[in-house]
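The chain below stands alone, shown as structure tokens; this is the form predicted alone.
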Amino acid sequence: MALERELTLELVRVTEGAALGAARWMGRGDKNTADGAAVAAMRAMLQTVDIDGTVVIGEGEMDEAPMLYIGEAVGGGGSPVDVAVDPIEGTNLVAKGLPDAIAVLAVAPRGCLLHAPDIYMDKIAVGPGAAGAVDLDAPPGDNVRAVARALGKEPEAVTVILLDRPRHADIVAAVRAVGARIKLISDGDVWAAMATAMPETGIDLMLGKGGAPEGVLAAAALRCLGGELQGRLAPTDEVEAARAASMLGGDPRRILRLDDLVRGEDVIFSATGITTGDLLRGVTFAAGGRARTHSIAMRYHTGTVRHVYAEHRLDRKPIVGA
């Protein structure tokens, strides 16, 4: 089933709105309390949406902030689709003022979104151009070699990103044995994803364990832009492993590829920059209660990416949740 292509504007007004109810509070240092501006802002934009939702996946089902929970219906009537949701990725971000905080949100067909378990996953992405070259089985090296060669340039020309944390060490020691640049992220991986199919942000590889939620997220981002993410559930322990098992249907250590994550003919994307980072601008407020925004819809049916530019007057249109 193809989604209706006047969605793909619609889901960019919900991340929009989450993005404002956030930006308030950059830099304040209260992550819980953006979080629940952003989730109260998209939670109502939603409702204005023609879809008949289903959240899988959403938050974080042990998080105690006020989530969109997995299984919550959403939307004013119209086609089933399974919608993916993270209000803010990057809560710490916000309360810190940090770069690369965005509000995302994806839509498919129902049945079409893989119901991942809040676990962490291991994962590879790449753009277009090494698309098909990389594998996650392969020793780190071997793949920044593989990309340099997919992409016409030396390893040392190569710039992989990851996130800053003491489990990637050997990772980061690999990858700088062959030579290559390395981008150190604190938190986000969805959008560091999404930045190696973006040429303009520098980044041809990430690598690294993160939640398996936000890969499904990113999944449909580099599905919709024409790029390669393969991902293996990492659980934690035997409960974890009972659970993925149980959702994958059978081995829980399985690669998953984009086909797995995201399934069907057709999946849009959209992301509102909260605060300014390599891959959108942030939200500003100017004089006159105007604020202005930065998004990025995207839709696989079509291949269209759309960079969406607006001003918003707060007077005629207040903030939800601010």
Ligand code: VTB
Second form
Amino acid sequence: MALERELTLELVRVTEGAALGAARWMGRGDKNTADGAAVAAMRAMLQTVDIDGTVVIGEGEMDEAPMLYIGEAVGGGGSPVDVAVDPIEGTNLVAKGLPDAIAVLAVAPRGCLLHAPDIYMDKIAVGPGAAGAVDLDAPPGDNVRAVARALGKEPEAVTVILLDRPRHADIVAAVRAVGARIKLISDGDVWAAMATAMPETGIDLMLGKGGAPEGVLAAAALRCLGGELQGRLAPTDEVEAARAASMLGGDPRRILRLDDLVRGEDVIFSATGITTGDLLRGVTFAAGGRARTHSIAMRYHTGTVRHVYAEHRLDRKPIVGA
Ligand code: VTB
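Would you generate the structure of this protein in the form predicted in complex with the named molecule, following the form predicted alone above?
First the chain shown before, then all remaining chains and molecules of the complex.
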């Protein structure tokens, strides 16, 4: 089932709202308040969209999140859809005013987005030029060489992005051993995965362990962009392993590919920059209650990728103008 075309721009309004809500809190050292503002704005905007939505990736379970919790019904009525949200992907980035915090949303027909547990996932992501060339189970050095071959360049010219975490020390060492370049980031592996499919970022390959919900959001983007992502749930204890088994069914340690994470023939993805980074401009505020946003919106069905620059009049926008 395909989604209505008009939805794409409606969903841009939703991530714009979240980004505008979050951006006031940039650098204030208070990630919870920033997140609360983004969540409230995103939810309010979602209610104006003509969908019959169910949150499948959200802020947490019903008892831990007041809004945009998993299972919450959102939207003003319409097509039955699954909704995956991250009102601030990178709350630390916003709290510190660091680059590449984004507001993210994916919508697909009901039943099409994987209900991923909030645990870790091992991931590998590449853009269209190297799709089909990598393997989550292969050593990192082999994947770098495979990407280099696919892109027709030397391993030394490949740039790998990964979260700067002690758990990635072995991957970093293996990538360095084949001479590739590395970009270590403090947070935000959704944009990192997307960046592999956007040549202007200069990033070729993403490796490492991040959140499983973020893996579904990244998969939605990479389906639209024509890249590839493979993931495997990585529980850290028995409780997480049991949750993974019950939510996934089958072998919870199997490799999840793009069409396991985002099934079917359609998905719409929208992201708006909160802080300026490699991918998107962040929100800027000007005199007279004006604010500017930069978003990327795309749809798998048609493959259209839109960059949307908007100037907002916050005095006329009660939802996010606070
Ligand atoms: C991951 C990653 C996210 O937070 O969830 C990370 O997927 C948390 O990882 O993009 P740690 O437990 O190692 O801190 C983000 O970077 C931002 O939400």
